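Heads up, the chain below is alone and in the form predicted alone; it's given as structure tokens.
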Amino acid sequence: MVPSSSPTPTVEVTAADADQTEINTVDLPLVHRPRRLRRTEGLRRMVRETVLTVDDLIYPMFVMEGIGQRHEVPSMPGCHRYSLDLLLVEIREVVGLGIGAIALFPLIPDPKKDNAGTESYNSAGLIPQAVRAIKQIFPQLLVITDVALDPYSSAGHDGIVQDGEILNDETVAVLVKQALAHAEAGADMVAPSDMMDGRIGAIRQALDAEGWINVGILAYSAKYASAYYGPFRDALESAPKFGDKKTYQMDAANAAEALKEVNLDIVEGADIVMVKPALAYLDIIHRIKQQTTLPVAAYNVSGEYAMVKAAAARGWIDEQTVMLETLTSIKRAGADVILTYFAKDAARILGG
């Protein structure tokens, strides 16, 4: 075919000087066409620059006492949570979509509760069982366990309640019996969400001590006292009876605060550094990428995934499309690996 005789497509660009008096006009040839390489979907996954994929996945699980149960959580539509003969059931279907990574919550009935956590380190408790029902199933399945007091606190609060205040160093001592019975269960990583100073350091020195040296910590580095959090809460029943969480989770207006809590967690041991929530703080899990080469975690959280699902109820939105669209954007910012409630329905469109 003869190529076409016209001319080049020009683009007329036009400047005004401050005083506006003058209007200089520039014909620049057309070169460069981006959309060249938006073509076809083949050309856009050729330069694809961030590919999700379910190895980047891990799916937060509840767990319960009881025996054949499963509740739906009224706030997380499609999240539930399951007694551990139901959820062993529901870990096959998770492992067959290709998720090779769980991390694990407890529903703690409140006759269990009490101010110290003490339910937390109890070796023969649910969190302990559990992994050592999976285990035993699911060898080759990552289990990490969520290492705080909230579920175990009478008072819905992170850490030891004395006069009002959370105790720092005192629920740091119970924190590191909570994960070395975790290690001992067989858990593969442990992850501390609490934000009690010192932790990780701690925790990884008891961890190594009882030999349990290739227990790995995934650190809740920045975690931040979060409005996003509220149907999570409403899963595990373990909202604050007073007060709030600023006094230990971080200021949503801070930046600089979450590289300083990153830097003391690398220091002090942490294999993962993790940022919760996600979706408002990209540019945080953006900062942090930058300045590490640790593997960096994000939590797409509880309300994340929530107003998702109320939205696509509506029909305002197109629930798969959105879903993909806010998987993909935490890993262009920076993570690694990306703990979400929406697992299971990412992988079945991403194969395993």
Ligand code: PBG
The other form holds:
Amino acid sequence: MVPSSSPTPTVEVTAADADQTEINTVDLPLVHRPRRLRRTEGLRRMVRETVLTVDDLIYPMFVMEGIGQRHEVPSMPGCHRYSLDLLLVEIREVVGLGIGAIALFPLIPDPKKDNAGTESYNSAGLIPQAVRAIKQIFPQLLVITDVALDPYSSAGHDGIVQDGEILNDETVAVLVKQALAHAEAGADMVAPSDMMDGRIGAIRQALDAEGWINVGILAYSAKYASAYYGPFRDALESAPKFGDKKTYQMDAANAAEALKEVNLDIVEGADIVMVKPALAYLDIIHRIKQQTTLPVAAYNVSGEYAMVKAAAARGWIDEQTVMLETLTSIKRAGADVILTYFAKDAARILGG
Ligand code: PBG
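Got the form predicted alone; any chance of the form predicted in complex with the ligand too?
Now the full complex is given, and it begins with the chain already shown.
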């Protein structure tokens, strides 16, 4: 029996100590007591298997036309759409926090949208203009551009539409032009997020043919048709005008197919393969990491961010702790790189 209340003067009396409940002890013949390694923060740090750092993070950012524009995305508190002048101010802060890479997404005004996504390969368009300005001021910052038609598409789809269908090969031809416009503007990597068949190979070939051998491809390889993209589509006003994206993005029920997509993208020349979303697909991240020697990225998408923000705003969860636990889980599953709207918040805690 353990005496329940005999504190020495130097030990603080806790409520539990003061409690008179009798506690019985048993003799456990234990060789291993795993709790030994959890006893102090020093021990926990020493045996920690997964360590999140700011180097793991890519910050997705939204750019819009105009001057002096800064609008918070209602479903993504803390994330804004910026005109280029204010985007550059924001990037200064991002760089100051030690974040080494950003992923850029454009808000395109309706009059510039059409079925063929013509604006997507305008070499004087919003993204090429932004990339040029960013690389001029922050040459060390890695700038990754999204290659897809949806922000430029009058139908809100990732491809050209004909008779209600999304055309594959015709779309790939446009994506190639878009990737070339981004490369020419100075993008370090292009990130095709459209899920058309054969686009990685076509883009790699075109980049090489034009001399952009050092422009990398971050392939959205296993991108699922997910309801978690809702807030992002609010941000870019890019929700599909009809139907859904299930004829090109993957079915949430499939895992083997993700490995097939990854293998194809690797054969076609991807430098990094990505899984998206992250949290409902940690098993996919894990399986892909086991299968490939390429770096694996995961996209902690807008809906995952929104859920944490919404619950935290109600005081239902502790935002910082949940954020770090979430990002650590994505890394533990096998992600080498994480795209996350939490990048700034995480960097403030992790340090650069
Ligand atoms: C567009 C694209 C989407 C996202 C990244 N690129 C949306 C979609 O496919 O509808 C989603 C990102 C997020 O939800 O944070 N091709």
